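Quick heads-up: it's one chain on its own, the form predicted alone, in structure tokens.
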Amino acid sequence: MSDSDIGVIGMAVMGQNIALNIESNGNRVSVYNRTGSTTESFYEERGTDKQIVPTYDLESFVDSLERPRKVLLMVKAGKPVDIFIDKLIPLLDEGDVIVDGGNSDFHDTERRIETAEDEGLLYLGTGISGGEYGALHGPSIMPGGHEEAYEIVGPLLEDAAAQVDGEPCCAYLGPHSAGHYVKMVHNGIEYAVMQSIAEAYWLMAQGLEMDPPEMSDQFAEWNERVGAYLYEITADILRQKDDRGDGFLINKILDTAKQKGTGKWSVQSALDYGVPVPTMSAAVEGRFLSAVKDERGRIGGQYKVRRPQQSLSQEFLDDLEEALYISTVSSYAQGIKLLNVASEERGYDLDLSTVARIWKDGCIIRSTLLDPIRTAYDETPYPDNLIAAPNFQSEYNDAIPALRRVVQAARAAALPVPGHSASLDYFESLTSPDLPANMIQAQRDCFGAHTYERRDAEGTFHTEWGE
């Protein structure tokens, strides 16, 4: 029997699916679950047939792999990652390849980078995105760490990946963090666009008293500009039956949203280096404020807020399509405007143009909006921001009053829509000359002598304000 060309730890059903996936392609693929149960179940339900060697202990597994032998790890991003890299490295050799595969923390991936190469091990943290789905067809994959490493594991990965135009939606990212990275702000641009989505869907719901199947027919009509796929879902949800009773189920699911955190990781980092990403923000907090649903039933029972009904004409359909552009839009500025002042910082090196061509489909942001975005990034130097980017420029002069209309015409109805707001404001503040920030600089120095700048000469100056 010959070796496996590479082995996967971790049978949960994305781990079970790359696997697939990688076989798929013609290579032998190892496989080990901690649980060695899930392991057989794995093989005598969806392996048999194929070229899956099923292994119950971890030397069996690393015996079972060609050198220099390339291990993928799908396990729970934290401390699993860890207790597995641990117990791989005395089974290991020099020159042997581990790659994360989960959405790992970029500063761990950094710290387990020194573990391998003190040990003489290559490594790569990889992003890897599309669910399970894109798991099993193929995912937008983002690798980054030893680059000798990808020129192992590379083509392996670039075969599983999806593929347009003939291109893979994998590369070699750059060294270090750089993949999880990439994949963390990914996430973060995921965020933000689903509750630009959402809150589409709510202005429709609320302001408009439209039927799901009539907002699911919008968004399918508006996803033919942007082709989506979260646009794409949306359109599916709004058009799902109940199954344990009447009506759509959109209408019985709990306005409390969940997170794994990658959202919250983007801003934080953002926060570290001074990138403004307010629709990021927005969406994060938007989470949090979901999830107290408790609380915002006492306080609105406190209050009792009327808010207008059928305050919304359908005419502002026009404006909302335009204004949930520029939202969506607005979001991949943000996220890409992070990527490139965190490359510099962090010397990933990172060429936005391909980060723009490896999420063009297999992932969860795929859009046609990542053509004109790619072609903004093909030359260097990068625009200072996407929304100064030629191919961008009439497309938010068309856009961005009916953006402001559409937040209007929310205040009015009483509806929160902290995406939309972030995003207008984003465009409003770096379209402004002037801002209020003198006003900041001189509060500082009043009761902190932390001195000022003037408009009208050079240096920093500090004055006694009164008493």
Contents of the next structure:
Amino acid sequence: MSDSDIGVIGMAVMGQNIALNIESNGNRVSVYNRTGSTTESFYEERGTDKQIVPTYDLESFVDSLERPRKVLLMVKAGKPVDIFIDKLIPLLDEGDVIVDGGNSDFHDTERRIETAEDEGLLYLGTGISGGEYGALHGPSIMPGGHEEAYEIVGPLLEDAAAQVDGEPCCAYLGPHSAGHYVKMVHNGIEYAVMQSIAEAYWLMAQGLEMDPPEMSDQFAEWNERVGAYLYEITADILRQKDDRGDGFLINKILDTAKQKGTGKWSVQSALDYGVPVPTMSAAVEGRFLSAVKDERGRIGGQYKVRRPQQSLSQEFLDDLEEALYISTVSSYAQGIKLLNVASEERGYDLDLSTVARIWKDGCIIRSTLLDPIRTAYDETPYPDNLIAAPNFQSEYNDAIPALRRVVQAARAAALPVPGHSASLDYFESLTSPDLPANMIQAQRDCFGAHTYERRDAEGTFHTEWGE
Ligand code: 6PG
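Switch from the form predicted alone, shown above, to the form predicted in complex with 6-phosphogluconic acid (6PG) and output its structure.
Next comes the full complex, this chain leading.
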């Protein structure tokens, strides 16, 4: 039997599906899982008629691989990745490649790349997006790290990725943790778009008293403009009946959202670089607020906030389409701005047009919007912000008045819309040559002699304020 082209460690559903995907392109794939019975049942249920090689100890797994060996880790992000790297190091030889395909923290990836280098190994920190379906049928793949590693494993990853117009949704993004950083920001955008969609749903449900199928139709119609996976699944979700009782499932699902961390990491990194990502941040905080349901119930009981049953009008629905559209665009704008700054700070040298291209299909934030976004970043120097890109100016001009009206109407109805509000304030601030920060400068100087700058003279100044 010939040696395997690649080995996949971790046989949870993502690992299984990516192994089958790679195999379907004519590759022999060795698989290994910490618990052998999982490997066995995977092989028996899904692998017997394929070039899948089940292995039950790491030595045989490594021995089964063609050199230079390619090992794809599909294990839970965090400690399990380190544990496997530690176990693999003594078994691998110089020039072998480790690919971490999980949602790893980019700081961990930086550290692991150094460890790999010390051991003569090559390493790729690789974001893989698209859920279970994408893993099997073609995800978006975001690799970064050693370029020599990409030369070895890239063709195989490119074949496994979603394909758009003959191009794979996979490209070498840059050195260090570029791949995991891009995947983290992908998830930050994912959070922001999900929050804006959830708010639009809530405004329709609460303000217009629409029922789930009507809202589903609305999202499906709006999706004709953005061709976005997240809009598409929202339309599907709103049609799902509850198989445990009457009515629609959405009405039975608890209004508390969990999170695994990538959205929060994006916001944390943005704070470190001083890059505003208000819609992303509102989305992370929105999940925190959703999680304290008991507290919300108690405090709500104390205040008895009156939510006027204001029936919003058809015009409101037209405005809502525009508002959600531009809040969605704004979510991408913030994420891409963060990538641009992080790329300079961290030496990733990201090609933002390529990032937009590989997000076009396979991943959770895939959308036809990525076409004009790609165009906006096709030339360098890049625009200051997507808001400033010539091909988005008329979009913003048309949609911002509607976003203002939607936020206003939501305020009047006492319905929280943190994502839409954040997108609006992002635009209002970025388009304001003047902001009230002169007052903040004055206050800092007043209480702490921190000095200030003047509009009419160079240098720094201090004033003995008042007495
Ligand atoms: C993807 C997803 C995936 C993950 C979500 C969920 O790109 O396929 O982003 O990586 O399932 O990010 O994340 P939360 O649990 O934090 O919502």
